[in-house]
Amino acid sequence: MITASTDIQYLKGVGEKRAVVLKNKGIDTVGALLRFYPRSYLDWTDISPISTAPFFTDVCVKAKVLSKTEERKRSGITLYSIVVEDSSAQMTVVLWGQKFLANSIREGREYLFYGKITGGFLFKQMSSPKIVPAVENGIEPIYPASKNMSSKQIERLIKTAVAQVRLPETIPEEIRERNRLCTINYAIENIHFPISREAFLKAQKRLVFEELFILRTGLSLLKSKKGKKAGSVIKQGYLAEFKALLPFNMTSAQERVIKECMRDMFSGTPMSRLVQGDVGSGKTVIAAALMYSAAKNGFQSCLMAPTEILANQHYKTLLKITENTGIRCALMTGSVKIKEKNTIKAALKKGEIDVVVGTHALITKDVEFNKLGLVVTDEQHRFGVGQRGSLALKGENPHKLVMSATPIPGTLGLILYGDLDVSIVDEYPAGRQKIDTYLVDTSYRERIYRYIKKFLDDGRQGYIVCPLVEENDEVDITSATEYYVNLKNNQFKNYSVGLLHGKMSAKEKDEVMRQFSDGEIQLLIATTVIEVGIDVPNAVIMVIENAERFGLSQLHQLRGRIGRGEYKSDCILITDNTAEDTLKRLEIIKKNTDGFKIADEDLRLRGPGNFLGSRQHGLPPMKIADLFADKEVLELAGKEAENLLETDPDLRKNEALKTEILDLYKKLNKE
């Protein structure tokens, strides 16, 4: 008998070799193909009449067949000609070498032709569209397909499913009935076959919602579990101590995260939050006050950063706020050396660090902790959500705390965050300086050599950003190396000119951000591994090439470092992209400063896969939701979740639901 859960390769139709082109696809079950969704439709049902069909837009036309002719071309190639009509009109379809069709259509018969109407009003033509007789009306679902499968394979296959298995219902009655949701067979027939656009609409519909209420139950899963554990208690929160420490006075906003976060830590049961705050906002301060907090009350801290630039500015920071005070930290990173690497292991199982900060170094299987309280990720969503749990396995429950700069949209965040709570940190230390951007294309080059001149006679640095690292001739972009050098023997060859990209050791960009920390480098080439954590206070003019190749949040977040210090700060965009929607985007990074707004609109322009980068940083790809355009529904969906979870908070009256949500985080957690 063939079930949901039947490997594919049983399904009539499939066999080995087959089985394997569906596995490369991520079809191993016949639920899995169930699952597979058409990409688009050819709706055979909307018939234009040839007289107002839109011109260079796909569109559907029943007519009769009036003739046929041949032609045979230079090429080699034969131009088959046939001239069709309906009772609006007349138009030719052309079809370029294809024999056999051409051969199969019969003069005086109907037929239904779908493409797109080309020519003029006197003679309107038709170029290798999809012809099938006019008896074959429907709407045909179009599949992702391959050299070794083709679409109608796959429709084929699919049919076969739908006719064989019945789908176990994940959404409950109640919840369907008050959401005027359709079943799930229903849903599953008509999003591959349906009967009607109505059908279709009512189909797409409940899995869209379905998709979405899967994804937040599991998520409210997470949140209501995480509060039955003993996490490790903090009795005191010495923040009077720790703001001592300090040679600058901590924002309002920073005082208030602090507190809302150590509310968390007394409460006996652990911390699970995220602390968002713009580029600049001073979150490093609220982990080191944390940190600080967790070692006086015995327990230690780790923080994990995406970088080693990053890791080692932590590291810095943390060194000179707990200077002279006791508590004892370690760096953790793959460049450290085998030696020192062990040294550090086993003084964390002692219990003789109390505070480390490190890369992926620190989820490896032999570094374990002593008494582990509180671990801090920096840049979680660059972890990918497989991660996010790796280091808090090392201790009992311990308080967990997720840094990011980089602002995700309110919609993005019920996914990535979805089981933390949130605090806010919106507001600015003293001294944070505006930044003016400039948008403007390569004829200004020279005079922006000149402007950036200027600000390092007088003393300060910047930065110039580039795209890739290596020339690229299929690309014209501008290559960071090849820049680098000329710039370095030409332009400014009378100034320290450094180079920074994703492609040098460890221990090399360690020495260039030294030496630009230490006013040696005037000048930075770099691509963006500069995006995230840098501060250099000094450096207050940047330059970014190839703007159009960024992300908007990405620009904001290059852009963040500079004004970092008490000088006015300019960062220039070089474009020579003339396109609408380019320069529309590019105007909105010119005009906003507030990350969030910028993410929003980056999201909207981009899509949420492009605003977090290939592998969506632990987003579960969507397959027919749209975390944009439903994140109404998003919203409802949650709260539906959070209604059930009350009544079921175990899911057992919901077997089929906890078996999809199993299964999505058992593929989230093999990225």
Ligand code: ADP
Contents of the next structure:
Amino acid sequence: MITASTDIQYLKGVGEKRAVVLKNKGIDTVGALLRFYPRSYLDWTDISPISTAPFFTDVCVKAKVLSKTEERKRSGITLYSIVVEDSSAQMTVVLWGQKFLANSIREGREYLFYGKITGGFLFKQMSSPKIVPAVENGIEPIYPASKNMSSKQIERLIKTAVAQVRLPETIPEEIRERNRLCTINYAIENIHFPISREAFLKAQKRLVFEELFILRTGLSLLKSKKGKKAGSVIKQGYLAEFKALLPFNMTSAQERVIKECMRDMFSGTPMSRLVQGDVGSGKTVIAAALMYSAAKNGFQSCLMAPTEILANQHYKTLLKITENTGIRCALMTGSVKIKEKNTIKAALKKGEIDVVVGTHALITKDVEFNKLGLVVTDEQHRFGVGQRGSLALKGENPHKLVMSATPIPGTLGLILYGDLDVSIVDEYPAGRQKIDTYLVDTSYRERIYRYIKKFLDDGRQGYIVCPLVEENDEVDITSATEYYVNLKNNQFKNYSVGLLHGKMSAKEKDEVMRQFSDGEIQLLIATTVIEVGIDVPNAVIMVIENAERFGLSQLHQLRGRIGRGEYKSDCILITDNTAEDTLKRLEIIKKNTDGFKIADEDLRLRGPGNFLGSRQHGLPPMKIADLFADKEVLELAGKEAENLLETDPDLRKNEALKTEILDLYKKLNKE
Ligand code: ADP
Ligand code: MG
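Since the structure above is the form predicted on its own, I would like to see how the form predicted in complex with adenosine-5'-diphosphate looks, so please show that one next.
Next comes the full complex, this chain leading.
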């Protein structure tokens, strides 16, 4: 018996080889295949008269063949011209060398032609349309094809699956009725093989709602965990004591946010808070203050960073602050030796370590705590729901703090972080120097190198961010390496130059970062691995090659690596691209230093679609819904999610929905 959870390999017509292709598309099971929706449709039912059909858009014409001529071109290709006619007008269909198709067409018979009409009022032409005999009509699904599998092949497999497998219902009947939604299986059948336009629209409505309903229920589920079990109660803040450990005074924004967090931690219910603050606003200290407080109250905390470099940096910062306080810190990253890892794990379990810093993956996967009081997640570019979800499902209920520099505009932020309270760090530490940003073309390169040297000679440091050659790690790394070798041996041969890229081993990266932090490396050539969180206040100049290849938010993050200390900093963007919209984009970065403003402008320029398309923001991948366009449905789905959780808080009566939500968390964790 085949069911939704059957491995895709065992569906008739698949087998081992095709299973691999399908799994690469993310289709592991028969259920996943059924939820692999068409990218678009060929609508053979929506017929346009030739005379009034719009130009340059895909239309379907039903017409009779009047004549057929062929002409052999010099190039050896045969051009077939077929004059066809419907009751409104004539047009010429041209086929280039499609001999088999051309020969199958008979004069006097009627066909459906699907394609774009070109030409003018008097002479209309359709070039290489899809052609089927007029009797065969319906709506044909088009799937994202690949080299190894065509749309037609996918369609055939889905036909088999639809005939054999029913999916369990994910939306309770009451909610379906209230929102006039069809059943899951009607929707699946008609999203793939619509029996009519109406049926298709019904199916689409239901699946959009469903997708957003799963998302919102998943989010609400996290939220409802909040306020339920009492978290670890922090009795005293120890803030004055902590402040005395710092080499600087906290900004009032930092202090305010710490107090907001502490109020949560005193309250007896677990904190779920997002701290949003632009790059350089000093979020790390906030986390440190809270972890200090937790430790003093006898609780353990962990700080999760997205990269090893950053975990290392945080660890060092914490060590410095907590020196001589008796607070025990440990570092857990991939490059820590197994033996040491085991020692740390054992110590954490016994409660002999107060604070552990590490990468997200390691800590969520591997570690057991004795008395976990606080979880801090740093620099969440990505949608943090997956991680928050995993922790909640582990049954632990510590205080949670998410720190993010990535502003997510408006409503969207509310949705993504809907389960979190928000604190904003809206002030930079005193004495920050402004960053000047310049935009130049490559003819300035030598001059820029001389300019960098002046800074280095003054004892400062700098970064050059290498061009992304293409979205391909290997190629990018080769080019970064070449760039580095060239500078090291030529223009900067009298300076110490370092290289940092993503494919270096953690240990190598670590060593380079240490050398850079300690000033042993003066100029660091890097790929975007430095984008996140790196803090070397003595670095004051950054050059970004091929600036046009980076997103605005990414440029803002990169630029955030300088201007972190007492020295004035300069950022130089290099591009030879003169396209108007590129320059417009780069002007935004040049003129603005406020990350929120930049994100807004980015959104305005690129439009919501592209904004969502860029994975930087870490929004969950949507199959059929559109988080912007379907905003109303999103709200409706949210309300229904709340309703449902009131009567069925653990989704015990809605197993299929629960399965989908767990699946969503899992996907988000993998991203
Ligand atoms: P981000 O918010 O980008 O994570 P960091 O926490 O890395 O910022 O802080 C940036 C730099 O500012 C660090 O070098 C940190 O030591 C320093 N810093 C943080 N708070 C203050 C402060 N109140 N006064 C002076 N320097 C500060
Ligand atoms: Mg940071």
